[in-house]
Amino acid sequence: MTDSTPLSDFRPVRSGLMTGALDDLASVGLAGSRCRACGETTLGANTLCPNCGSDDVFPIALSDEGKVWTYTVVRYRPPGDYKGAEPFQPFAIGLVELPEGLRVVAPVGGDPDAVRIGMTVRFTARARADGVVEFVYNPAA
């Protein structure tokens, strides 16, 4: 949470992506869906399976913990409408593999030079000053 954003103004970075109350960041997690027809697990609340097209899908909560499958370090300020830290600080973007069998693209917190493939990371929701709730995977303790 931020000191300047009213609690009612929080909104997820993408609709259907998160579970929990956005004004209680500790309760926020990633939403997922699973298809009864083919078993595919997908990110976010979906009404159709993107693998087989079935509408027999149900919501699941995705794990808070995963492993870095691969990553890159962004060392230069991205062009355009960059919303990150100012002044720009290098950061890691990882592909985090969850136990449910899917991989999520997300920032990996902490020292970007300390990120390693196979490293265990934990989901953390955070609110930006504009009220958008986004997430990062931080190294697990």
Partner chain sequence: MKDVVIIGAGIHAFGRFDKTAEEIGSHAARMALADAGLAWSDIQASYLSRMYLPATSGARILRKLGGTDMPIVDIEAACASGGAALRQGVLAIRSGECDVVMVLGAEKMPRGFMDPRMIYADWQIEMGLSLNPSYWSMRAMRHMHEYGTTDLQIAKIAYKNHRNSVHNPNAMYRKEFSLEEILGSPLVCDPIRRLEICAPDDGAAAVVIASADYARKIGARAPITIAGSVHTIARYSADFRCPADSMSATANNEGPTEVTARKAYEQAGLGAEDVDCFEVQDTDAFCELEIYEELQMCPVGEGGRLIDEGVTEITGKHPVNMSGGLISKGEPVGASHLGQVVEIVSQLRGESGARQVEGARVGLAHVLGAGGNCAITILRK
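Structure of the form predicted in complex with the partner chain, given the form predicted on its own:
The next block holds one chain only.
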């Protein structure tokens, strides 16, 4: 075993959720799907449109930059198999509105008490020690 995780061990936190090369985190983005029938955009690679049920759905890339539509601060350790910082640190989660017309549920990085509705945030892929690539929206510089 080496100290660093072998590149081949990187895997997405959920299959179909990300685009790009997982061993090059800067290239990673969120996958989206758009329905040709009703125009609805959804998160991840989907074969059915949850809005209208059509199977005429095609992949689209989702923008990295979005705005916080709403948020909260999680001040207690989430139950179950939570893989965040130990000991637990309060963190913000939000619904981040992307220009493609959807709001993604995601952690928001930085000082949780500094998050505000309307704030511009940017998609950032991050690798956990176990090789799983997850994501966070960080405040835009």
